[in-house]
Structures are given as structure tokens and as C-alpha cells.
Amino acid sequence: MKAGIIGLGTIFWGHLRAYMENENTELYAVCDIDGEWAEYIRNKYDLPKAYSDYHELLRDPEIDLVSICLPNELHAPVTVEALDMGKHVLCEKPMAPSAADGRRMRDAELRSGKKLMISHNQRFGEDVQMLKKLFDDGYFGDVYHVRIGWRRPVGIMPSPYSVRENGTVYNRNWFHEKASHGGVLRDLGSHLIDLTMHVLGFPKLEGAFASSYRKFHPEVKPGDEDKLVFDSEDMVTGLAKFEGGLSVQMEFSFGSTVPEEVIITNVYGTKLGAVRHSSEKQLDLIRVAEDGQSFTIERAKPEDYGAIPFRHPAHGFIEAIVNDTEVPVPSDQGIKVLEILDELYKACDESNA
């Protein structure tokens, strides 16, 4: 199958490698609004086509499937058009700015008969596979609370600029712009919210409480202070409540007064707890003794739970097309993540009013 990639920012490299490595795909075309950059990638990897207009790529009858690696605000319209043009679609996370946009994408998927997958790559780590297996097999007992977070210190916020291999500089400040649906909750938060819901089988949301903040901004070039907008949130804290009493506590920041970057995933169960060490892709298990008075700690071993090494989501997407099976991250689950994000943003607006 011939693959195309739309949007050649930082995230596209993983898609490029996956399509070039997979025996069932040929990376056929790339597209970026910066045509010079698209042509550079085409030449570097000896690809057949390069485009600066995604409409032209979608009209190319040779292309069977596409990855959409664009800013958040473009996910829904480009995905809908791609599906309506008969292409299978792997869309970067978050699926869309809102659940309403996600449903439009789902509708296009159903009427097209093509496959749509959301590229929530955190699901595919060995540590997350082990968490999922432990939950599905009932080892946790009653999971009553989960704590998640992705905290970055001031000084490593997403830069408004990026320098490409060919020396060109492009603006990527949409991460910080409310109008472009940027912000830390959609960026870092969607990763861990999807991970948590995936592990726990997507429990039904009952409500959410949250606060958002914009306290810092990244370094900018002299003279650009008044040209760039930094009005989306750089930090969110919240609590989501789910059916059955489950609560999920969360904290996400692009930059805050913490000493180092930390990713937190702690699962609280009545029989077993888990602490995920994401930087080492390790999982510690806290087993509660039968008398409830003591515990032991052990390091989980991937081979004991059938976990396989991480691979890019594109490989699962390709396999689902070849075998005509459900994609690993289906669009209806992407919508459920967006529904949680919608509730959290609504709660932020109410708390900040």
C-alpha cells in the first residue's frame, strides 16, 4: 500500500520511519505547506511525490492511506476530507479540539468504509501493556483511584520556533494559542488520559473539576514579544469522577516551578497498586498482604505478561488494514477521551470565571 504524510513537523518522523520499515507499505508522498521542506524530504528519502497542498495529495489515486500530523485545529477537516476521498487515516492525537469534531470524523469513517485510527502512542509501551493485562485479569482488585501527571519545569516549554534540517525556521507557536486549540491539556494531558481510560476499560464519566493557568511563556526572539500570543493554558490540575466511585487526579504543565520533568501514573487497587516509571519504561507492583496490614514491592517483568517492545502506532494501523480488523485505537475511544477533555475545559472555564 502507498502511504502519504500530511504535515512535516516534529511528530512526522515516527510516521516516516514506520512506513519505510513496514513490509506492507511504501512511503509514496509527503506534504507540507512549506513546499521547499517537503521537496527536501522527498529528495532525502527518494520518494515519488511531494506536495505543498494537501488537497492535491488526497486527489492522488495512487495513495491508499495517510497520516495526519498537523496542528490540532486541522485534524477534523483534513481527516474528514481524506476519508471522503477514500483514504484510510491515521490521525495524530488529540483526535480533534472537541468531541463534536471527533463525531464528525467518526461519521466520515462510517460512511466511507475506510479505517480511522488515533495515534495515542503511549498505549504501546511495555509498561502500559502490563498495566492493561493486570487490570483485565483482575489483579488490582477494586481500582478506586488513579493519579496521573506530566510536569515540566520552567525552561523547557515548547518553543515557538523550530529549525529544520535544511536550515529553515518555522513557527510552531500554535501549542500556546487558544485560537489554534493548543494548550497542555490537549497536548500532554490527552496522552495520559487516553492511557488511563485504555487500561481501565473506558469507565463512564460522571463529572470533572479543574483549574487552568497561564503563568509562563517560552523564550522568544528579541522583537517578537508582541508578535506571538501565549493565551492557552500552561498548567491544568483536575479531578475526574467516574461511575462506581473511581476518581482520577491529574496535573499537567508545560512549565512550572518543579525541579525536573516527571511523568506520573499511579494505580490504587485494593489488592495491588502500581507505580509506572515511564522514563525507564518500568513498572513497580505493590502487593497488599491478605491481612491488609503489610505489602511487598516487585518490579514487573514484561515477559511474564506477554508485553512486546514498543512500536509506532502506524504498524498496528497497517495490520488492521491488511487483515481488515479493528484498529488498535478506534475513533469511538478517541471521542471518549475528547469528552473528558471537554468536561475538564468546561470546569476550567467555570473555575476561572
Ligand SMILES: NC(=O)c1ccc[n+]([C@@H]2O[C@H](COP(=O)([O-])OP(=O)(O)OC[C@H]3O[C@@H](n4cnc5c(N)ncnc54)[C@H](O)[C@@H]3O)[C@@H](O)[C@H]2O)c1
Given for the second form:
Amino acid sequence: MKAGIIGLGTIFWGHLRAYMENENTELYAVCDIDGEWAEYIRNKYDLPKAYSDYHELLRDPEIDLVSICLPNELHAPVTVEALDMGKHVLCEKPMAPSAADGRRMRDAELRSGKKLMISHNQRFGEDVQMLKKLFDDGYFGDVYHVRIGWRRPVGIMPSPYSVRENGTVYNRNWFHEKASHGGVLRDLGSHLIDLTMHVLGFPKLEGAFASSYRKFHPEVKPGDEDKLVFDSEDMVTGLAKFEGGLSVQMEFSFGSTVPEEVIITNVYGTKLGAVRHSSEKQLDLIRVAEDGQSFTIERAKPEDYGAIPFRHPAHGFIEAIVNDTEVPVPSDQGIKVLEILDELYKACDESNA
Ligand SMILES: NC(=O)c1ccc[n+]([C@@H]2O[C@H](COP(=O)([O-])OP(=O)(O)OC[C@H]3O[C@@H](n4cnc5c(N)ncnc54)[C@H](O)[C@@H]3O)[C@@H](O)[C@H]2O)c1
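Compare with the form predicted on its own: the form predicted in complex with the ligand:
Let us now look at the entire complex, which starts with that chain.
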């Protein structure tokens, strides 16, 4: 199958490698609004086509499937157009700015008969696979609480500028702009919310409380102070409640007054607790004794629980097309993540009003 990639920024490289490595795909075309950059990539990897207009790439009848690696606000329109043009689509996370947009994408998927997958890549981590297996096999008992977070210290916020390999600098400030549907909840939050829901089998959301803040901004070049907008949230803290009494406490920040970057995934069960050490791909498992009054702690290795090494989501997407099976991250799960984000943003608006 011939693959195309639209949007050649930071996340594009993983998609490029996956399509070049997979025996069922040929990377056929790339597209970026920065046409010189698309041409640079075409030359470097000796690809047949480079486009600066994604409509043209989608009109190319040679192309079977596309990866959409564009800023969030473009996910829905480009995905719908790609499906309507008969392409299978792997769309980067978050699926779209809102659940309503996600449903439009799902409608296009159903009417096209093509596959749509959302690239929630953190699910494929070995430690997350182990969490899911422990949950599915009933080891946790009653999971009553999950604590998730991804917080970064002020000073390493996403820069408004990024330098490409060919030396050109492009504007990447959409991460900080409300109008572009940036913000830390959609960016870092969607990762941890997806992996929590995936592990717990997508329990039904009942409601949420949340607050958002914009307290800091990244360094800007002299003269750019009035040109760049930083109005999406740099931090969100919240609590979501689910059917059956489960609560999920969360904190996400692009920059706050903390000393170091931390990713938090703690699962609280009545028989077992788990603390994820994502950088070491390991879990601490806290086993509660039968008497409920004592416990032991074990550092668990994913391979002992049958986890397979991380693979880029594109490989599962390609397999699902070849075998005509369900994609590993289906669109209805992408929509459920967006419903949680919608509820949290609504709660932020209410608490900030
Ligand atoms: N799965 C992950 O771990 C992960 C990590 C980073 C980013 N992402 C997601 O990937 C997406 C892209 O993020 P990024 O960090 O690569 O962004 P980026 O800003 O670095 O890259 C976006 C690219 O799209 C191009 N572009 C913008 N408008 C275009 C248009 N109309 N037509 C063609 N090209 C256009 C830009 O020139 C740029 O090269 C986002 O949705 C983000 O949330 C996912």
C-alpha cells in the first residue's frame, strides 16, 4: 500500500520510520504547507511525491492511506476529506478539538467504509500493557481511584519556534493558542486520559470538576512580544467521576513551579495498587494481604506479564487494513476521550467564570 503523511513537524518522524520499515507499505508522498520542507524530505528519502497543498495529496489516486500529523484544529476537516476521498486515516491525538468534531470524523469513517485510527501511542508502552493485563485479569480487586499527571517545570514550556533539519524556523505557537485548540489538557492530558480509560475499559463518565490557569509563557524573541498569543491553559487540575464510584484525579502542566518533569500514573485497587515508572518502563505493585492490614511491594517487569515491546501505532493500523480487522485505537474510543476533555473544559469555564 502507498502511504502519505500530511504535516511534517515534530511527530512526523515516527510515522515516516514506521511506513518505511513496514513490509506492507511504501512511503509515497509527504505534504507540508512549507513546500520547501516537503521537497527537502522528498529528496532526502527519495520519495515519489511532495505536496504543499493537502487537497492535492488527497486527490492522488495512488495513495491508499494517510497519517495526519497536523495541528489539532486541522484533524477533523482533513480526516473527513481524506476518508471521503477513499483513504484510510491514522490521525494524531487528540482526535479533534471536541467530541462533536470527533463524531463528524466517525460519520465520515462509516460512510467511506475505510479505517480510521487515532494515534494514542502511550497505550502501546510495555508498562501500560502490563497495567491493562493486571486489570483485565482482575488482580486489582475494586479500582476506586486513579491519579494521573504530567507536569513540567516552568522553563521547559513548548517553544513558539522550532528549527527544521534544513535550517528553517517555523511557528509552533499553536500549542499555546486557544483559537488553534492548543492547551495542555489536549496535549499532555489526552495521553494520560486515554491510557487510563484504555486500562480500565472505558468506564462511563458521570461528571467533572476542574480549574485551568495561564500563568507563564515561553521565551520569545525581542520584537515578538505583541505578535504571539498565549491564551490557552498552561495548567489544568481536575477530578472526574465515573460510574461505579471511580474517581480520577489529574494535574497537567506545560510549566509550573515544580523542580522537575514528572509523569504520574497511580492505580488504587482494593487488592493491588500500581505506581508506574514510565521512564524505566516498570511498575511498583503494592499487594494487599488477605487480612487487608499488611502489604508487600514488588518492582514488576513488563516482560514477566507478556508485554510486547513498544511499536509505533502505524504498524497496528497497517495490520488492521491488511487483515480487515478492527484498528487498535478505534474512533469511538477517541470520541470518549474527547467527551472527557469537553467535560473538563466546561468545568474549567464554570470555575473560571
Ligand atoms: N502521539 C504523540 O506522542 C504526539 C507528540 C507530539 C505531537 N502529537 C500530535 O501531533 C500533531 C502535530 O504535532 P507536532 O508537534 O508535530 O506539530 P508541529 O507544529 O511541530 O508540526 C505541524 C506541521 O504541520 C504543518 N502544517 C500546518 N498547517 C498545515 C496545512 N494546512 N497543510 C499542511 N501542513 C501544515 C506545519 O508546517 C508543521 O510542519 C498534534 O495534533 C499533536 O497533538 C502527538
